[in-house]
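Listed next as structure tokens is one chain, alone, in the form predicted alone.
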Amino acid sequence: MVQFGNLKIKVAIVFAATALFACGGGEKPALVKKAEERVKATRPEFSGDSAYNFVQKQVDFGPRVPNTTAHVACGNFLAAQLARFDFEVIEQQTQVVAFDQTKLNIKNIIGAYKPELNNRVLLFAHWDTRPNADQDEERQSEPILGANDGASGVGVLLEIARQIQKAKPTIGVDIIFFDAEDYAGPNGSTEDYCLGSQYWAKNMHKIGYSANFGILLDMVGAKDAIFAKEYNSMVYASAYVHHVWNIADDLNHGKYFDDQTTRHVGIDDHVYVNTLAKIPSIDIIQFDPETRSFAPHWHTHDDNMDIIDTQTLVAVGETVLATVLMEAN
């Protein structure tokens, strides 16, 4: 995630997501009549241990940069998951430039389950760490382990993943691991960022490719964390915020779910798929409405396993879980 407070940016996106909606890719009347129904969600089986364990998998491993053995070795691990849980695996391996023209070998880590339905749910999460610790007071220029943000909403996911091959929903889900969210200058632009899910939204997996909506996780790990109502997704699908906030109040995770709208934080993965590819996408991203700010945390080396707990894990991943659940119904 980029963080912005520069006010063009803030109204282009605004007439951005003006444009998607005047193409169709607004959000779908199905979900506003579930919203109606107020059918309350059942809380699924999520186990936030194993969750803990995949996180500490890719930390493990090292920060994950791309062009490094341990973003190569953490990407196979990533990919093998997934098979081992029933997804199909495509892997989106291609070459980007960089802010400091470095070439960077990328790999998107794409996960189908049930690719043959065309009724699906997007779940994704970015799982490269930042090449340097530009928030920090110490070793600036070193990598970061990227628990929190990188690798939590990657646990989760998977996690999820697990969790699926059981339920064996009547829906297709796709989960999808970015790459090169987090490769860019302290100063870099909006473009800077995001070069995965840039990539992949300008060259879908599938021909023709879409589903439903949405939902990316990023800095979803950390004790105590609060979710605001993220801009971006306000803007572009905000029917889906309410929703997904309704389900986490069911499972009394309210205390988490801040009701709460964000000023324009920055720019996510998120923004693209709704503005490349069409899909309606909300983050649930760890931003303190109070302080209007990322976790202390937050680029810098104390981003490791010390600040990842098992109860915040278990409470997003219990929500979107039974956000997808219910899709299927």
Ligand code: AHN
Given for the second form:
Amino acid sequence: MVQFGNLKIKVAIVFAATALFACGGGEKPALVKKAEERVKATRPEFSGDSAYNFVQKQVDFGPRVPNTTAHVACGNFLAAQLARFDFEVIEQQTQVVAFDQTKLNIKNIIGAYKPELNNRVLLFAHWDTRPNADQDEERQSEPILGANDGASGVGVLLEIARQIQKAKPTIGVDIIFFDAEDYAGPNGSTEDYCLGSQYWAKNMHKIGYSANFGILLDMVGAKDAIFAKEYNSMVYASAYVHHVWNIADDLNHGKYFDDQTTRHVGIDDHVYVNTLAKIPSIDIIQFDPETRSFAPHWHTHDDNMDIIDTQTLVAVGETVLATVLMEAN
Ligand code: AHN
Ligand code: ZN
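If the one shown is the form predicted alone, what is the structure of the form predicted together with the named molecule?
Full assembly next; the chain just shown is listed first.
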């Protein structure tokens, strides 16, 4: 019995290794290359002040809840920023039905750098904010500002777009700002979330679109944030989790990127990018592995500019941009 079990494990390992290295004769993925001859990541140019300003700009619109004027205005601002950094912009507008049957007018904002290349990386974040503060003790029915939950990931990605325009790497980069990630009621069920990414994964902006891998940034701006290895990322794309966490270590950001793996913490946009779009994707998300919970400001009115810290934005921004640049030929 034991022998049979071992054999099965051996067969599985050989099969997995074959799958990983069988690259159809094309360029080897950077992850495989890096595993063989692991090169230390070098620190890219990334301005924490600029990323912070991009977060502030979004928060200045007020809560970005679908079907509000602030949401429309902020969406237009984000698309204009990507265009300013020479990304080709596609605005994917549609209507989806929310948990309470409200018809939401939503917009996924997609920016493509070097759209002609096949060697591509996908970076994404949600740009909408939650319509309620269900974790707060006060004003629970009022929308939150979402400085961390919404604006932080988008702010880091806009600064990455700005730096890509300057560095001009030879790699395709897609940045997607997904809408309606957080439009759920108090104690909402998991399908209520991630409406924008679910729509995109079923209706991708280009026929046959793909990328080597994807990185989701969600709640990446709070002071002293801890990013544990997130459960679904480990299920679908563990090799990329280790790759990115190693790069964070190279850049001395190990205090933010924790080695522990979280238990299941919920569904986030990367789950649909993995299961429906079939792009291996990871989530960099603040989650405390000790208390097994999101930060105390999560889904409360304390999620405002007071909790945002430039150093955290830098740790995440440098790590993600270095990952992109390592993938360039
Ligand atoms: C749920 O709690 C279902 N998902 C966590 C992902 C999330 C919510 N990100 C931001 N808000
Ligand atoms: Zn949220």
